[in-house]
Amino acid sequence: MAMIVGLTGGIASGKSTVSKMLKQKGYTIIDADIAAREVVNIGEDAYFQIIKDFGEDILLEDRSLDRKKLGSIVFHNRDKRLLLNNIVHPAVRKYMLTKKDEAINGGKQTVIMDIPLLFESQLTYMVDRTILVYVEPPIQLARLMERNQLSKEDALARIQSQMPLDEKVKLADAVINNNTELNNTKYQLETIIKKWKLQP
(Lines of atoms letter the chains of each structure in order from A and count residues from 1; the text may use other names and numbers.)
(Lines give C-alpha, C1' and ligand atoms only; values in the text may rest on other atoms or scores of the structure.)
Protein backbone atom coordinates (compact mmCIF):
# COMPACT_ATOMS: atom_id res chain seq x y z
CA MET A 1 0.00 0.00 0.00
CA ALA A 2 1.29 3.43 -0.94
CA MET A 3 1.54 6.05 1.80
CA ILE A 4 -0.14 9.38 1.01
CA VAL A 5 1.44 12.24 2.97
CA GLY A 6 -0.15 15.68 3.20
CA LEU A 7 2.44 18.47 3.33
CA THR A 8 1.13 21.81 4.54
CA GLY A 9 2.14 25.08 6.18
CA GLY A 10 1.17 28.72 6.18
CA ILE A 11 1.94 31.30 3.53
CA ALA A 12 5.73 32.02 3.60
CA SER A 13 6.35 29.24 6.15
CA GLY A 14 8.84 27.43 3.91
CA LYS A 15 6.57 24.60 2.75
CA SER A 16 7.82 24.96 -0.85
CA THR A 17 11.39 24.57 0.40
CA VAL A 18 10.51 21.29 2.12
CA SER A 19 8.59 20.19 -0.98
CA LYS A 20 11.73 20.79 -3.08
CA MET A 21 13.83 18.75 -0.63
CA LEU A 22 11.39 15.84 -0.99
CA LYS A 23 11.42 16.14 -4.78
CA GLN A 24 15.24 16.01 -4.78
CA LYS A 25 15.00 12.76 -2.82
CA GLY A 26 12.85 11.28 -5.61
CA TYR A 27 9.40 11.58 -4.06
CA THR A 28 6.35 12.29 -6.22
CA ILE A 29 4.89 15.70 -5.34
CA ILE A 30 1.35 16.64 -6.30
CA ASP A 31 1.15 20.39 -5.77
CA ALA A 32 -2.25 22.00 -5.10
CA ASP A 33 -0.96 25.40 -6.30
CA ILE A 34 0.02 23.92 -9.67
CA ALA A 35 -3.33 22.11 -9.80
CA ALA A 36 -5.13 25.40 -9.03
CA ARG A 37 -3.36 27.06 -11.98
CA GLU A 38 -4.06 24.14 -14.33
CA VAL A 39 -7.79 23.93 -13.61
CA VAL A 40 -8.41 27.62 -14.40
CA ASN A 41 -6.56 27.64 -17.72
CA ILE A 42 -8.50 28.96 -20.70
CA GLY A 43 -11.12 26.43 -21.76
CA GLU A 44 -11.38 24.57 -18.44
CA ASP A 45 -14.78 24.31 -16.69
CA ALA A 46 -13.60 26.31 -13.65
CA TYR A 47 -12.33 29.10 -15.95
CA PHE A 48 -15.79 29.64 -17.47
CA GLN A 49 -17.47 29.49 -14.05
CA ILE A 50 -15.13 32.19 -12.66
CA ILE A 51 -15.92 34.54 -15.58
CA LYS A 52 -19.62 33.87 -15.06
CA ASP A 53 -19.44 34.78 -11.35
CA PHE A 54 -16.76 37.51 -11.36
CA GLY A 55 -17.30 39.12 -14.78
CA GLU A 56 -14.93 39.77 -17.68
CA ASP A 57 -13.11 42.50 -15.73
CA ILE A 58 -10.84 39.83 -14.22
CA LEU A 59 -9.41 38.84 -17.62
CA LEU A 60 -6.12 39.94 -19.13
CA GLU A 61 -5.84 40.93 -22.80
CA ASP A 62 -5.07 37.34 -23.82
CA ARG A 63 -8.31 36.21 -22.08
CA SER A 64 -6.42 34.42 -19.29
CA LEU A 65 -7.31 35.21 -15.67
CA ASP A 66 -5.72 38.26 -14.06
CA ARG A 67 -4.63 36.42 -10.90
CA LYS A 68 -3.40 39.59 -9.21
CA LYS A 69 -6.74 41.32 -9.67
CA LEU A 70 -8.67 38.23 -8.57
CA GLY A 71 -6.36 37.87 -5.55
CA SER A 72 -6.90 41.45 -4.41
CA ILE A 73 -10.69 40.96 -4.66
CA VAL A 74 -10.86 37.73 -2.66
CA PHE A 75 -8.26 38.50 0.01
CA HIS A 76 -10.35 41.41 1.27
CA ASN A 77 -13.84 39.94 0.75
CA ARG A 78 -14.80 36.74 2.55
CA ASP A 79 -17.92 36.04 0.45
CA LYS A 80 -16.02 36.43 -2.81
CA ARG A 81 -13.26 34.20 -1.44
CA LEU A 82 -15.78 31.47 -0.58
CA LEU A 83 -17.35 31.83 -4.03
CA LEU A 84 -13.99 31.39 -5.75
CA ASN A 85 -13.02 28.48 -3.46
CA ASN A 86 -16.28 26.70 -4.26
CA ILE A 87 -15.38 26.80 -7.94
CA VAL A 88 -11.67 26.02 -7.74
CA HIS A 89 -11.41 23.54 -4.84
CA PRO A 90 -13.55 20.70 -6.28
CA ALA A 91 -11.66 20.96 -9.59
CA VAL A 92 -8.33 20.89 -7.75
CA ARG A 93 -9.32 17.84 -5.69
CA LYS A 94 -10.33 15.93 -8.82
CA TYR A 95 -7.04 16.86 -10.55
CA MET A 96 -4.94 15.80 -7.53
CA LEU A 97 -6.72 12.49 -7.00
CA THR A 98 -6.23 11.63 -10.69
CA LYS A 99 -2.49 12.41 -10.41
CA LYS A 100 -2.26 10.36 -7.19
CA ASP A 101 -3.85 7.32 -8.88
CA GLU A 102 -1.42 7.69 -11.81
CA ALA A 103 1.56 7.74 -9.40
CA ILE A 104 0.35 4.68 -7.47
CA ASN A 105 -0.39 2.79 -10.69
CA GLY A 106 3.15 3.69 -11.76
CA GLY A 107 4.54 1.89 -8.69
CA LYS A 108 5.22 4.83 -6.34
CA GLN A 109 5.42 3.88 -2.64
CA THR A 110 4.89 7.39 -1.28
CA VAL A 111 2.94 10.28 -2.75
CA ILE A 112 3.29 13.78 -1.27
CA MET A 113 0.18 15.95 -1.53
CA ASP A 114 1.42 19.54 -1.19
CA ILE A 115 -1.72 21.36 0.02
CA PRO A 116 -1.42 24.84 1.62
CA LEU A 117 -5.01 24.82 2.96
CA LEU A 118 -5.07 21.15 3.97
CA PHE A 119 -6.72 21.79 7.34
CA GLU A 120 -8.82 24.83 6.36
CA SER A 121 -10.37 22.94 3.45
CA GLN A 122 -10.78 19.77 5.53
CA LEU A 123 -8.86 17.66 3.04
CA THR A 124 -7.14 15.38 5.56
CA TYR A 125 -9.38 12.52 4.33
CA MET A 126 -7.25 12.56 1.13
CA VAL A 127 -4.04 11.66 3.02
CA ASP A 128 -2.76 9.07 5.53
CA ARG A 129 -0.47 11.38 7.52
CA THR A 130 0.31 15.10 7.68
CA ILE A 131 3.50 17.16 7.95
CA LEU A 132 3.26 20.83 8.92
CA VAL A 133 6.04 23.32 8.14
CA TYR A 134 5.93 25.78 11.03
CA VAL A 135 7.41 29.24 11.45
CA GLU A 136 6.96 31.87 14.19
CA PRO A 137 4.42 34.61 13.25
CA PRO A 138 6.90 37.55 13.21
CA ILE A 139 9.25 35.59 10.91
CA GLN A 140 6.32 34.59 8.69
CA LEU A 141 5.25 38.23 8.34
CA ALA A 142 8.77 39.48 7.57
CA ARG A 143 9.38 36.74 4.98
CA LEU A 144 6.07 37.37 3.23
CA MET A 145 6.57 41.15 3.06
CA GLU A 146 10.06 40.65 1.62
CA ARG A 147 9.17 37.81 -0.77
CA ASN A 148 6.04 39.37 -2.28
CA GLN A 149 7.01 43.04 -1.82
CA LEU A 150 3.84 43.59 0.24
CA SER A 151 2.92 46.25 2.77
CA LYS A 152 2.47 45.04 6.35
CA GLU A 153 -1.32 45.44 5.98
CA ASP A 154 -1.52 43.36 2.78
CA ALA A 155 0.79 40.69 4.18
CA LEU A 156 -1.32 40.41 7.35
CA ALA A 157 -4.53 40.15 5.28
CA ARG A 158 -3.05 37.15 3.47
CA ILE A 159 -1.80 35.50 6.68
CA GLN A 160 -5.13 36.09 8.46
CA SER A 161 -7.08 34.48 5.61
CA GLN A 162 -5.54 31.19 6.77
CA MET A 163 -5.85 29.20 9.99
CA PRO A 164 -3.12 30.31 12.49
CA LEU A 165 -0.06 28.04 12.38
CA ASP A 166 -0.30 27.47 16.16
CA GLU A 167 -3.70 25.83 15.59
CA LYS A 168 -2.36 23.71 12.73
CA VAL A 169 0.40 22.34 15.00
CA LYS A 170 -2.28 20.59 17.09
CA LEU A 171 -3.72 18.91 13.99
CA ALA A 172 -0.50 17.70 12.30
CA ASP A 173 1.10 14.26 12.71
CA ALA A 174 4.59 15.77 12.42
CA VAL A 175 5.90 19.34 12.60
CA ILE A 176 9.03 20.76 10.95
CA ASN A 177 10.20 23.92 12.69
CA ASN A 178 11.53 26.20 9.93
CA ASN A 179 12.60 29.21 12.02
CA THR A 180 16.33 28.66 11.61
CA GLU A 181 18.81 27.56 8.93
CA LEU A 182 18.01 25.08 6.15
CA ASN A 183 20.27 22.33 7.48
CA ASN A 184 18.10 22.14 10.58
CA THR A 185 14.95 21.89 8.42
CA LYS A 186 16.57 19.15 6.33
CA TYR A 187 17.56 17.18 9.44
CA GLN A 188 13.98 17.31 10.80
CA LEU A 189 12.61 16.13 7.43
CA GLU A 190 15.06 13.22 7.27
CA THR A 191 14.06 12.20 10.81
CA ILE A 192 10.39 11.99 9.75
CA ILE A 193 11.26 10.01 6.58
CA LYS A 194 13.20 7.45 8.68
CA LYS A 195 10.51 7.26 11.38
CA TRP A 196 7.70 6.74 8.87
CA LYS A 197 9.86 4.51 6.62
CA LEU A 198 8.91 6.51 3.52
CA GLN A 199 10.16 4.99 0.25
CA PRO A 200 9.89 6.95 -3.01
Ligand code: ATP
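Residue numbers count along the first chain shown, from 1. As the structure is a computational prediction, the values presented were derived from the model and not from experiment. Take the two forms, find the largest set of C-alpha atoms that superpose within 1.5 Å, and that set is the rigid core. Only residues modelled in both forms are compared. Compared with the form predicted in complex with adenosine-5'-triphosphate:
- One rigid block turns against another between the two forms, and the hinge that joins them sits at 33, chosen from 136, 56, 33, 148.
- Of the two rigid parts, the smaller turns 14 degrees against the larger between the two forms, judged by C-alpha superposition.
- Under a 2 Å criterion for C-alpha shift, the lone consecutive stretch of 3+ residues that differs between the two forms after core superposition lies at 40 to 88.
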Second form
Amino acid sequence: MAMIVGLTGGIASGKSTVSKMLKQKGYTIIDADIAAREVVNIGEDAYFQIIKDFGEDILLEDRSLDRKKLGSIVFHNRDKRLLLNNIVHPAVRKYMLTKKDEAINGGKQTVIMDIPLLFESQLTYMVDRTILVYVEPPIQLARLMERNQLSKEDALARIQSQMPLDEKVKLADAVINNNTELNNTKYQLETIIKKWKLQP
Ligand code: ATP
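Moving on from the form predicted alone, kindly provide the form predicted in complex with adenosine-5'-triphosphate as a structure.
Full complex below, order starting with the chain above.
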Protein backbone atom coordinates (compact mmCIF):
# COMPACT_ATOMS: atom_id res chain seq x y z
CA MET A 1 0.00 0.00 0.00
CA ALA A 2 1.32 3.41 -0.96
CA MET A 3 1.59 6.07 1.71
CA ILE A 4 0.28 9.58 1.04
CA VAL A 5 2.04 12.20 3.16
CA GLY A 6 0.76 15.75 3.52
CA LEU A 7 3.58 18.28 3.96
CA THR A 8 2.61 21.64 5.37
CA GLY A 9 3.88 24.63 7.32
CA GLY A 10 3.26 28.32 7.73
CA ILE A 11 4.49 31.22 5.63
CA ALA A 12 8.32 31.10 5.48
CA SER A 13 8.49 28.16 7.90
CA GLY A 14 10.67 26.11 5.53
CA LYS A 15 8.15 23.85 3.81
CA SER A 16 9.69 24.39 0.36
CA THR A 17 13.12 23.72 1.84
CA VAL A 18 11.95 20.35 3.21
CA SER A 19 10.06 19.62 0.00
CA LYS A 20 13.32 20.11 -1.94
CA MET A 21 15.13 17.72 0.42
CA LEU A 22 12.46 15.09 -0.24
CA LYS A 23 12.73 15.64 -3.98
CA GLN A 24 16.50 15.16 -3.79
CA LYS A 25 15.86 11.85 -2.07
CA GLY A 26 13.74 10.78 -5.04
CA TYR A 27 10.25 11.22 -3.61
CA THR A 28 7.33 12.27 -5.80
CA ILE A 29 6.04 15.68 -4.78
CA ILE A 30 2.65 17.02 -5.80
CA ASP A 31 2.70 20.75 -5.14
CA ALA A 32 -0.61 22.55 -4.50
CA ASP A 33 0.86 25.90 -5.60
CA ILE A 34 1.87 24.43 -8.96
CA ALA A 35 -1.55 22.76 -9.24
CA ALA A 36 -3.25 26.11 -8.62
CA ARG A 37 -1.33 27.61 -11.55
CA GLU A 38 -1.84 24.65 -13.88
CA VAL A 39 -5.62 24.45 -13.47
CA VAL A 40 -6.15 28.02 -14.68
CA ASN A 41 -3.98 27.69 -17.79
CA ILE A 42 -5.57 28.70 -21.08
CA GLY A 43 -8.04 26.03 -22.19
CA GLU A 44 -8.67 24.47 -18.76
CA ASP A 45 -12.24 24.27 -17.38
CA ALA A 46 -11.44 26.61 -14.48
CA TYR A 47 -9.98 29.16 -16.93
CA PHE A 48 -13.26 29.38 -18.88
CA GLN A 49 -15.33 29.49 -15.70
CA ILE A 50 -13.25 32.39 -14.35
CA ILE A 51 -13.75 34.37 -17.58
CA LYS A 52 -17.48 33.67 -17.36
CA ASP A 53 -17.70 34.99 -13.80
CA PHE A 54 -15.10 37.78 -13.86
CA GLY A 55 -15.22 38.94 -17.48
CA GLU A 56 -12.56 39.26 -20.16
CA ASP A 57 -11.08 42.23 -18.29
CA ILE A 58 -9.05 39.82 -16.18
CA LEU A 59 -7.15 38.55 -19.24
CA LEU A 60 -3.72 39.70 -20.37
CA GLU A 61 -2.98 40.43 -24.02
CA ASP A 62 -1.99 36.82 -24.70
CA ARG A 63 -5.37 35.75 -23.19
CA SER A 64 -3.78 34.15 -20.15
CA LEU A 65 -5.19 35.16 -16.75
CA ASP A 66 -3.94 38.37 -15.23
CA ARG A 67 -3.27 36.73 -11.89
CA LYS A 68 -2.18 39.99 -10.26
CA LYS A 69 -5.40 41.74 -11.24
CA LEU A 70 -7.51 38.78 -10.15
CA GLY A 71 -5.58 38.65 -6.88
CA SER A 72 -6.23 42.29 -6.14
CA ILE A 73 -9.97 41.96 -7.01
CA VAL A 74 -10.50 39.03 -4.65
CA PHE A 75 -8.28 40.49 -1.93
CA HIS A 76 -10.70 43.40 -1.56
CA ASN A 77 -13.98 41.54 -2.07
CA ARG A 78 -15.04 38.54 0.02
CA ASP A 79 -17.85 37.39 -2.28
CA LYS A 80 -15.55 37.42 -5.28
CA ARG A 81 -12.92 35.58 -3.27
CA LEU A 82 -15.41 32.84 -2.45
CA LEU A 83 -16.52 32.73 -6.07
CA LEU A 84 -12.93 32.28 -7.26
CA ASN A 85 -12.15 29.71 -4.56
CA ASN A 86 -15.23 27.73 -5.55
CA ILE A 87 -13.83 27.47 -9.06
CA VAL A 88 -10.15 26.93 -8.29
CA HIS A 89 -10.21 24.74 -5.16
CA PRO A 90 -12.20 21.80 -6.59
CA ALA A 91 -10.02 21.91 -9.72
CA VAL A 92 -6.85 21.82 -7.60
CA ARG A 93 -8.13 18.89 -5.55
CA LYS A 94 -9.04 16.98 -8.71
CA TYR A 95 -5.63 17.74 -10.28
CA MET A 96 -3.77 16.59 -7.17
CA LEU A 97 -5.78 13.40 -6.76
CA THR A 98 -5.27 12.54 -10.44
CA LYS A 99 -1.49 13.11 -10.12
CA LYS A 100 -1.43 11.01 -6.96
CA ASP A 101 -3.25 8.12 -8.71
CA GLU A 102 -0.83 8.36 -11.64
CA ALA A 103 2.14 8.16 -9.28
CA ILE A 104 0.72 5.16 -7.43
CA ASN A 105 -0.17 3.40 -10.69
CA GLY A 106 3.40 4.05 -11.77
CA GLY A 107 4.65 2.08 -8.76
CA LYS A 108 5.49 4.88 -6.30
CA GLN A 109 5.44 3.78 -2.67
CA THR A 110 5.16 7.26 -1.19
CA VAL A 111 3.54 10.40 -2.56
CA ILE A 112 4.18 13.76 -0.90
CA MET A 113 1.32 16.25 -1.15
CA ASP A 114 2.84 19.69 -0.55
CA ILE A 115 -0.12 21.77 0.64
CA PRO A 116 0.45 25.11 2.41
CA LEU A 117 -3.13 25.34 3.72
CA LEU A 118 -3.57 21.63 4.47
CA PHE A 119 -5.22 22.23 7.85
CA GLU A 120 -6.98 25.53 7.12
CA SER A 121 -8.63 24.07 4.00
CA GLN A 122 -9.47 20.80 5.74
CA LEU A 123 -7.68 18.69 3.16
CA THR A 124 -6.29 16.09 5.54
CA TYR A 125 -8.76 13.55 4.12
CA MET A 126 -6.53 13.49 1.02
CA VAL A 127 -3.52 12.17 2.94
CA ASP A 128 -2.64 9.33 5.32
CA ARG A 129 -0.23 11.26 7.52
CA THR A 130 0.92 14.83 7.99
CA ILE A 131 4.28 16.50 8.52
CA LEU A 132 4.42 20.08 9.77
CA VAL A 133 7.50 22.23 9.22
CA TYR A 134 7.65 24.46 12.29
CA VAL A 135 9.65 27.53 13.26
CA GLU A 136 9.39 29.70 16.33
CA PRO A 137 7.54 32.99 15.70
CA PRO A 138 10.56 35.37 15.93
CA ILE A 139 12.56 33.26 13.45
CA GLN A 140 9.57 32.98 11.12
CA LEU A 141 9.23 36.77 11.21
CA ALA A 142 12.92 37.37 10.56
CA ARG A 143 13.07 34.88 7.65
CA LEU A 144 9.93 36.27 6.06
CA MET A 145 11.15 39.88 6.31
CA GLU A 146 14.47 38.86 4.79
CA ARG A 147 13.09 36.64 2.00
CA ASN A 148 10.27 38.95 0.87
CA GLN A 149 11.94 42.23 1.81
CA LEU A 150 8.98 43.17 3.99
CA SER A 151 8.64 45.61 6.86
CA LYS A 152 8.00 44.07 10.26
CA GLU A 153 4.40 45.27 10.11
CA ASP A 154 3.68 43.72 6.69
CA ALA A 155 5.39 40.46 7.60
CA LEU A 156 3.41 40.20 10.85
CA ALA A 157 0.16 40.87 8.99
CA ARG A 158 0.88 37.95 6.66
CA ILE A 159 1.82 35.61 9.50
CA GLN A 160 -1.26 36.58 11.50
CA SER A 161 -3.59 35.92 8.56
CA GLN A 162 -2.78 32.20 8.87
CA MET A 163 -3.58 29.59 11.50
CA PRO A 164 -0.83 29.92 14.16
CA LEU A 165 1.92 27.31 13.80
CA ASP A 166 1.40 26.30 17.45
CA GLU A 167 -2.16 25.27 16.55
CA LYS A 168 -0.93 23.28 13.57
CA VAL A 169 1.55 21.42 15.78
CA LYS A 170 -1.40 19.87 17.62
CA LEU A 171 -2.91 18.63 14.36
CA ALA A 172 0.21 17.16 12.73
CA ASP A 173 1.40 13.54 12.98
CA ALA A 174 5.05 14.65 12.89
CA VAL A 175 6.74 18.01 13.40
CA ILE A 176 10.07 19.13 11.96
CA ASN A 177 11.59 21.97 13.94
CA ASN A 178 13.32 24.21 11.39
CA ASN A 179 14.69 26.75 13.87
CA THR A 180 18.34 25.87 13.46
CA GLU A 181 20.73 24.86 10.69
CA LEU A 182 19.55 22.87 7.66
CA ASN A 183 21.51 19.75 8.64
CA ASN A 184 19.43 19.48 11.76
CA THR A 185 16.24 19.86 9.70
CA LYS A 186 17.44 17.14 7.34
CA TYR A 187 18.25 14.84 10.25
CA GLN A 188 14.71 15.21 11.63
CA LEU A 189 13.28 14.51 8.18
CA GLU A 190 15.39 11.37 7.87
CA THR A 191 14.20 10.21 11.29
CA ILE A 192 10.57 10.46 10.14
CA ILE A 193 11.39 8.68 6.87
CA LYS A 194 12.89 5.78 8.84
CA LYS A 195 10.12 5.66 11.42
CA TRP A 196 7.38 5.65 8.80
CA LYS A 197 9.40 3.39 6.47
CA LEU A 198 8.87 5.75 3.54
CA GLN A 199 10.22 4.39 0.24
CA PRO A 200 10.27 6.55 -2.89
P1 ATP B 1 6.22 29.84 1.83
O2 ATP B 1 5.17 28.82 2.11
O3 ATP B 1 5.94 31.19 2.40
O4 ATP B 1 6.66 29.89 0.40
P5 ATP B 1 8.15 28.05 2.98
O6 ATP B 1 7.54 27.48 4.22
O7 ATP B 1 8.15 27.18 1.79
O8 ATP B 1 7.53 29.43 2.67
P9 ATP B 1 11.00 28.42 2.60
O10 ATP B 1 10.87 29.25 1.37
O11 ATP B 1 11.45 27.02 2.48
O12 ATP B 1 9.62 28.47 3.40
O13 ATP B 1 11.91 29.14 3.68
C14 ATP B 1 11.69 30.51 4.04
C15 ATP B 1 13.00 31.27 4.02
O16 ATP B 1 13.82 30.82 5.10
C17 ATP B 1 13.81 31.04 2.76
O18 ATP B 1 14.47 32.24 2.44
C19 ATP B 1 14.80 29.95 3.16
O20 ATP B 1 15.99 30.02 2.42
C21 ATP B 1 15.04 30.27 4.64
N22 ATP B 1 15.29 29.07 5.45
C23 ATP B 1 14.55 27.94 5.48
N24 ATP B 1 15.04 27.07 6.38
C25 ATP B 1 16.12 27.67 6.93
C26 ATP B 1 17.07 27.28 7.95
N27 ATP B 1 16.98 26.12 8.57
N28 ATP B 1 18.04 28.15 8.26
C29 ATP B 1 18.11 29.35 7.65
N30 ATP B 1 17.26 29.78 6.70
C31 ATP B 1 16.27 28.96 6.35
